[in-house]
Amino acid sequence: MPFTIERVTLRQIKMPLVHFFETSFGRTYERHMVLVEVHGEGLSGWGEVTAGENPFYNEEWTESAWRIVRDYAAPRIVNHPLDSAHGVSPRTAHIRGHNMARGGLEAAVWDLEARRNNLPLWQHIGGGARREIPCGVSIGIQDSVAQLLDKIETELNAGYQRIKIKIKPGWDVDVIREVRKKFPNILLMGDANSAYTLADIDRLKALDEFNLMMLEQPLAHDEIIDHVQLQAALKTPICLDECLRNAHQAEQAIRMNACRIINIKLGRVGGFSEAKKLHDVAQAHGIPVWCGGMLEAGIGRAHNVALASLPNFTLPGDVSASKRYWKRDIIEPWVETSPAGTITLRDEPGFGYAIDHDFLKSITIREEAVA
């Protein structure tokens, strides 16, 4: 049955990390997050923007995604009759580029749709091909190889079966040796974020002795034709990350051979109903894929966690406990991980979790509603 989206209530949040997170673009010690909240028939749904504070990984940025979705995607959706949550993305599709944007208010009301229909999320989206999501940690530069080395244990210890590590060049072969000549035999794993040209090939080359599992976005964030160089010269295979922002862009890389895996993020492509197709794609085309995270609170947390049941998400993500990032978090319960390295999905309806409201006001720097 149509629904209409009566109210879309923004909010601003400010939550500092545990720890900083390093990328080959900088540091980040606390997160500026927009959430969403979609209203109708007494109902709420709510989805994350996974923007950063600054335009480094795309061209988004927690200011940016805020005036989108207020002036430009909420508008196109409030009191105007949807069949389903599919109905969010062609509504916004005029919208060039902005998919965080986009993807935090269409996965709000995917959120609402699946409490409506008081299912929770993942069954909603046609998941739930694992009851269990194996889990993988992403770490950040450190200031010495040393701390990096003792974060990885302790993330072992914790029982998370995928190590990533960030790279740049000058933290890249020499750093991930020292990792190997300590842990020989975990699953490892490199993520350039854009950091390299085809001008170091040989220095990629030389990444090809330490049995990586893959190599993420080494080359240029809008770049899928060097990758395909680049991936002929390598032993490693490449995972494509933040070149890839639709199905159709998936699917040209997997036929010039630019990657041999994919990381889908649900911000980066706009949302759950363009994810599923991305990963339709991968899947008829025997390519593996794996959900990639972007240090979410726990709403954006959850939604991965649905979103990674599905059945082509066969490599362990960055699903992680909030633990790992926040000192407290914004839902009920936490996500928590188990001893093996793995999330259970819950049968709530909606993502599953309940709203820390006393919490979320106490960390809300402004809000503003679309009517």
The other form holds:
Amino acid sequence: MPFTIERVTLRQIKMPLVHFFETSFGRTYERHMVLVEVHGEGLSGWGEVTAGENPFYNEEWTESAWRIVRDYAAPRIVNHPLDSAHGVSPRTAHIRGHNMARGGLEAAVWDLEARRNNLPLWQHIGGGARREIPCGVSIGIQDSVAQLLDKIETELNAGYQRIKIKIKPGWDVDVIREVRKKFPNILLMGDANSAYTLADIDRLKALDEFNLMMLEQPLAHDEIIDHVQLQAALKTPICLDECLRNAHQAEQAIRMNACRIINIKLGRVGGFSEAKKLHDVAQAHGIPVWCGGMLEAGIGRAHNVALASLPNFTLPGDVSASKRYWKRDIIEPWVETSPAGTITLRDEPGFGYAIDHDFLKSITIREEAVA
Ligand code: OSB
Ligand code: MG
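The form predicted together with ligand OSB is what I need now, so please give it after the form predicted on its own.
Once more the chain from above appears, this time first in line as the rest of the complex follows.
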């Protein structure tokens, strides 16, 4: 049934991480995220923009997201009747790049439409292939190998099914050798966030002996063709993250053998419509996918859980418990994992958790409406 978004509220929130998170492009101590609330038909839908605090993962950051949603994306949606949430992405497709900003708005409309249909979001997007979502963790670069080994042990004891460690030149072969010595049989992978070039091919080939599940985004953020050459030289499967911003690019990468596995992030591809398309393309080619994370607060985390219930999300993702990131999350209950390292789908309409409005208010540093 057609519906209309009458107003969009933007909020910027500030949340300190329990522990800093370090990738090859830098350390994050505190997140600043933009939340999108869409109002219409007497309901609210919620989305979270997954952009970082700086334009280092991709071109987006908190401030660019605020401006894109407020000045370009939301005005295209407000008071424009929509046949379904699938109509949001085409309305903002004239914006070049900025998929995370576009995706935060789009996800909010999916949440609203799910509530309107009285369905949990996972069911509304066509998910529910499994009720228990398998979870892994992403562990940042540490100050010492001993600290890394400790963290891995803690996460394995918590039940997480797969360990991903961040790598960069100088924090790679020797570190992974130590990890494998202590944990010979765990599901283990590395994520380089584009820290290498083809000049490092021998160093990357040295990783082949460690039986990694995959090597995530070793080469440049915008370079699919170099990954073809690298994949041909490696036994370890390459998983692309940064490189794939839409389903078409994913299909090209698959056909060229640039990767054997794909990380799907809701924000990076601009929302649920494109994420579902990418999922379907990968499935048609027999390429497994998993759900990536961007250190999300509860709303983005819950959206990821719904996404990961689509059938081809067959590998454990980077979606894990709220308490690994936050002293207090913005939703109730917090996202929790079972001792088996899974998150259980919830049956409430929409994204499945309640907003903790008091806490949200206390961490909101600006708020603005588009009507
Ligand atoms: O590349 O997957 C990534 C965090 C920030 C930016 C990029 C990435 C990550 C993670 C963390 O790996 C995933 C998470 O725990 O949310
Ligand atoms: Mg990654």
